[in-house]
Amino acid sequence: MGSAIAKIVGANAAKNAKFDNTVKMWVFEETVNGRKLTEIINSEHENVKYLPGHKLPANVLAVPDLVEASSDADILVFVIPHQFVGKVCDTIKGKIKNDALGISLIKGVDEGPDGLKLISDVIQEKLGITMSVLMGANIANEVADEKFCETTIGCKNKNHGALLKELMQTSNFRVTVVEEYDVVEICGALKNIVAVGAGFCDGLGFGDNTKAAVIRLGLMEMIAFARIFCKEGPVSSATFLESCGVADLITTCYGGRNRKVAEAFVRTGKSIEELEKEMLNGQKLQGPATAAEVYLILKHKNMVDKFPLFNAVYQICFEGHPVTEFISCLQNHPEHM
């Protein structure tokens, strides 16, 4: 996604006056085929190894070194696995803007002494900078591709909003600008968990109505959680219903690489951890880690039996409870009470 992302950007600011024509993208140095990532990114205007056959505009340059790709930028977008968060912001602190904007597209939450914190909120207080957020439904070869989708971008600031929307906005990636980040967010972190359920559905051979019980019932516990978790404001059904919510939810569990592996993880009895090394070419899968993260809080909260398809999700991913229980996880839903 990172290298999809910086697709449009770099299209967007070529041709915009207002942004810098430059855009430089942090990659993490890998050696492909011999030479280095950056270089083969740099020459041939393509990630080979995360998003081949996609050409990069010329103006994305690749940065290995992380200080040097950020330091001078206004705009700072964050698509990295969001267990490095905590590292990638203590290698840049004190050495980018003051002012300078963030926008995450990370997938996931936080789970810490004080529980719930979202991942925009710990960039937002390791660096000092004002947090946007972008999910949607948005499988990154499609967006490569350039097939016609929407995304949503959470934003306190309406200024700021209508800034990253001209920098994010294309034909064919149309953005929505919301002010409930926090629940914008959320979306992003919960739904691969309920793709996770998905996808072992779909493992187990269960037809598509079992799969629409699984995300509807995903749907309400996602809102559930949002309302309990979701301080800053109001909490309202609208945000569901935009591209983060809903859409997002769908496609994550139709075309998803969590709906992918768990099914996967049903069908051949394989870790999780086996399967993300065989399946995601060096990609990260967010769903299982993130069921962990929610478990954690809700047990402190003493609410795991509210939410039984994320307790579900958990207790066969990490603590061995057998896969073919996971309908009777849910025939007892709260939903159905």
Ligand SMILES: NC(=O)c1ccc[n+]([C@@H]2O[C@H](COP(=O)([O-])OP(=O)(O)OC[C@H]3O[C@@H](n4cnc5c(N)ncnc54)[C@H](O)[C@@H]3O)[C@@H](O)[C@H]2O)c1
The other form holds:
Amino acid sequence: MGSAIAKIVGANAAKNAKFDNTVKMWVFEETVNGRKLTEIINSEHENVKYLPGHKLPANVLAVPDLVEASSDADILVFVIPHQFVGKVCDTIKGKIKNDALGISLIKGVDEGPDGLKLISDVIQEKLGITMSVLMGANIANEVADEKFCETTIGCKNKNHGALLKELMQTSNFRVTVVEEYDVVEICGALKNIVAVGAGFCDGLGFGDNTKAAVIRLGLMEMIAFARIFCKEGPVSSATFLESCGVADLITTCYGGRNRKVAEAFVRTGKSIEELEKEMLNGQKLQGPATAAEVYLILKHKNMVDKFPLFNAVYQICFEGHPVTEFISCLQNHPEHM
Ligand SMILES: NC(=O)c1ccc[n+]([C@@H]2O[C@H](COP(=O)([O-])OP(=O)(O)OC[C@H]3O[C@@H](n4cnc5c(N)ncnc54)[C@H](O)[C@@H]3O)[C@@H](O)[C@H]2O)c1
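Beyond the form predicted alone, can we have the form predicted together with this ligand?
Then the entire complex follows, led off by the chain already shown.
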């Protein structure tokens, strides 16, 4: 996704005088076919490991040094698997501009001593910069292919929202800006848990009606969770109708990697870790990890019973419960009682 968004940002920055022409993209250095990945990207303008088959604009410069990539940036776009956020922030802390704006595309949550912590809040606290988020039905390959999609920016400040929209929007990547940034971010994290449930149903041979029920019940739990944990302001139903809500949930339950690996988990009997290594070529799975974090947050609040779908995904992935328990969870869901 980092390369897919760099393609958009690079193209927009090149034609809009408001932005610097060069877009630096920090790349976690790896050796690919005996060569450094950053060198390949800078000579061939393609991230051959993570986004093969898509050319990046020539003004996108891959930089292996994190501080060098970020120290003079006015806008920092965070797109890394959420387990690396802490280390990345610690590396650039005190070395970036104080008034830089941050925008996070990272889908996940953290579990802190007081319960839920948003990834954008983790970044904001560590770096002291103003954060916004971008979430939506945006599977990276399709974004890079310039297939039409929509996305949602969650941003409290109207001027920042307008600027970020100018940076990100194209004719095939349509941006809506809403103020409830915390609801936008929660949607992006929780939908990955629901997608694991959708994959379980596919693995068990259930059909489209079942998947629609998983999506609906998952959405109900997402809304209930946001109403308890998003304390920044209102949690309006309208936000769940944006791309970050129902649209991202649908695409992830049909097309995403969480669904795919969960289906294989049922069909092969292998562990989630084994399948992540076998099937994803270095990419990371977010759904099971988010289910584990959400489970701890709910346990802390004594609320596990109110979120049976989220809980069933956790129990099946980590506590050895049989996958058929997911179907009993649907049959006995409190929404039907
Ligand atoms: N893939 C998507 O369709 C998509 C869409 C929207 C948002 N996102 C979000 O973007 C973020 C990145 O997801 P992704 O799918 O592009 O990545 P991924 O899960 O495919 O992981 C690969 C990325 O992780 C980096 N990486 C590997 N080891 C690292 C390390 N030790 N430190 C730092 N980085 C390391 C790699 O360089 C590569 O860029 C996630 O938070 C995800 O939720 C992904």
